[in-house]
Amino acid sequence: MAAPRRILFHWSFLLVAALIPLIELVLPGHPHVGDLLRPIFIMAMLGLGLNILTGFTGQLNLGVAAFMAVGAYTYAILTCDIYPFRLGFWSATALTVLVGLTVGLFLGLPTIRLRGDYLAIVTLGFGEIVEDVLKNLDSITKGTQGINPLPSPSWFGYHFRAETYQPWYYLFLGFLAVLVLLNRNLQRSRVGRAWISIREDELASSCMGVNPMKMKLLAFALGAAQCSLAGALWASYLGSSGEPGNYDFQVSIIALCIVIVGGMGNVGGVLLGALVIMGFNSIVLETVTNFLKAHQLISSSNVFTAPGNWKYMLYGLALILMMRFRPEGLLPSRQFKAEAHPDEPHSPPTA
């Protein structure tokens, strides 16, 4: 697919978005399929951070969720009332990036070194580390009642309620948006195509003067802080940072599903897969469920019955079905299709 029609597919995507609270105005019973979307959204951003390591530059992360969890409890430190900070919603956002950035750095400086399991290894243990701190660290954290209640944003004097959700849709939709340009941007820069390369290659990537360390650990600082941002935006949704285990190996898990079966290193692939994923979770499901509870088909008290309760089997049922058949991914990125396919001719990368 030429770089052009790849752009278009990412702006459609964005203004269909943009288009469903307005087109539910006009049908009957004004269906709030939106209201369903705002978590998805926020997923598609986790998944971009987790894409800059995963997919750009072949480094596999387990703990995303770790940097979720930075995000969210730093935003709600900086605005909730119990503490002295009381920051406004866009200030505390933008300083929760500068957090999640430093603590990539941090973490990415001990390990840059680390290649394949080793660092999967290292990242889960990471992210076991921060639930279990956030869990025992009550004089801050609040321990597993998690901070409550945040206030809700504003923009210019409008305060966001939670019974309107169009406002928070658009909020997100909006971030949303300025991820997707600006990883849009790194791929297509000098700065992406060196992550590329050490993906392909990290040898011959130094060979021609591409320094390894300094391209991951850029990788590893940027995909936190999107990931926190992803926190942030998830913590004033819910109004509290909520429980440290909210934020378990799970998430992750859900994360690296997205840029899997959407497509690895590839922009449109994330937002695809992040629709697949949690849109299966949150509409599907819930839509099955409710169809089933209203037709006395399931059981509240027996497990097996409630669809729910096999969604992680799906999801690693998903997995090994795009390894075996489709391990590029639903919407690959030009560089694995051309991996995939090398008789194929394609067309060259741009500039």
Given for the second form:
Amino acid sequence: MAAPRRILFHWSFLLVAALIPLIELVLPGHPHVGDLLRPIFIMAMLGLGLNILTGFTGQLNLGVAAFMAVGAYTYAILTCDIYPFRLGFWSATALTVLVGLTVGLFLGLPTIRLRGDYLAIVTLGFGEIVEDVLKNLDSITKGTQGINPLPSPSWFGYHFRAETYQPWYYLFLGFLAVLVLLNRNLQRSRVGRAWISIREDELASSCMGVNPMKMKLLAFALGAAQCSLAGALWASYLGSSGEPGNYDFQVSIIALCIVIVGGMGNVGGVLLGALVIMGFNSIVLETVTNFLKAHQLISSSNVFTAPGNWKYMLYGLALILMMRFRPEGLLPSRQFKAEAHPDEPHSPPTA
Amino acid sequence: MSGSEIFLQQLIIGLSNGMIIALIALGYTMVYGIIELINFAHGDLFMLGSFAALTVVGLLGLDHLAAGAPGMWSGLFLMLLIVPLFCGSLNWLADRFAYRHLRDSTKLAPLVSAIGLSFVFMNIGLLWGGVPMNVFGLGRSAASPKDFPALVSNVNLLGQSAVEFTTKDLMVFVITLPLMVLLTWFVKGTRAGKAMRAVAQDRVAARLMGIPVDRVIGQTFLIGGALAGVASVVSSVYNNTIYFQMGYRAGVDAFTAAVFGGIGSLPGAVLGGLVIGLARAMCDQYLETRWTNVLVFTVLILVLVFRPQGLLGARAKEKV
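Form predicted together with its partner chain structure, per the form predicted on its own context:
Up next: the whole complex, starting with the chain shown before.
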């Protein structure tokens, strides 16, 4: 049945990802697939954060890029030489997660009462405000330059360097594996079941003794914490906080695409979504562009020939078509699948 | 300019831009009133309208004429026919092929679909800007802002006064005000408008009374889109620059206006548009331009959190 496949997917994803750098040892001179996979890991973490809010709890959030920005800038301020803190990688990351948690709580407190679509707009506004504030408060955030350079992480005396990508790769993969484990366990815990019950029917769930406000707030805090962790890791890898424009509305939408295309409310689905959406962006589009360039099919005067110029059309169509034909996503959670196809027989829930 | 003159000037600028925002906000509020969908692609529809307007300018060769030449007014008139038709049809098609199939699904499904459509529209705008036409600035990048020729002259109608109320400002009011009156009459006074209000109030009951619900919703999209089309012509002629990402900002401003006035209410959308236009103009002058967007979003969040029914929310029952 469907259940074993689902259980397998996220672990097999992590296992295959762990083996990929080894393939490159066997086949030297091959373009670094691992290099391309790192943004996928980061976006998968962002997607997992959004998944708690939108996938589990059913609260549409259009501003997760802001949480990522908070993470990246907090990490940058805590580690960069020009500020007094100068913390190491691990303590800075831990503090960043705490800050993300707090920001999530603060945004959640006034907004959780709002209806679905209004909440979406408020989170969109929050994302825009964060981006503009980061841009405008240049005495703290260095405006559009971003905060840099950041020291690279070290672990037990080993210093990460930009030239060797394998340590970074396994660092990110390790974090992703921890998040996957955490989210899987959360989903099956009392809290996760409460979240899902709120998504299905808030009134009924509150009648069953769930406190929707408390649970939604928890989802906000934990989701924001995961997104800011993704931001912190990204900043540590870039060696810079990045500019505020790196965390704009489009990033939030890409995260949403990942969750929706992959399968809302399913951890494995989010990983698949990140692989499909980001893989399309950094591998397929890149390859096609290089191929067309090599055969001189791209002219700089004609915008129609560059595949990159069609990117957002494809993302947009992906959202529209998924909503129309497969709203439950490529790899849905059991509840969503049952909901989307009520007439089909489905496996009874296993204890 | 003295202090009071500066204030008056910002008032005029704010009101003119506010009228344009109001036209876009009307499209949001009508669609929200009838199917409770935040039509996220509406701002980008407005952007596409501007590109359509510039294309018409290029096809008619209006960019070679001097501002205010006799051919200009007929050209403007022609644009006001073609562009709203284009935007209205596009909006109708969006409803027909995307949203109509999602009427019975969860509330988030059409919203996500609209976000997707907004990305599709934005991408079309980017590609459109690369069409080899003189008006799009041949040789420049497709993404760069395009100059919209000054079709209406910038003559100050107040004579020698330091405060400027130009022909362009006049044009904005001459086009938008009658349209708003017309729309109010249409919704309150015609059979089709009555059907619209009925569908907004209770879709099932309306269907039972023999109202073709899907057709009425389609009409709402058509009218809302046409209003966005008018707004894009007026805005292009007024602001003289267009670019493919302007839909997002315009959409957010207009949506804020609609929410501010009480989403679903027609007078609310106009009032909200004027308030947002004025707030932007005053913030540009008395605070700093770079904080204007933060101000608009803060207003949006505060209204949504503390008064989600909006300013004219008491009339929220009387939707559309």
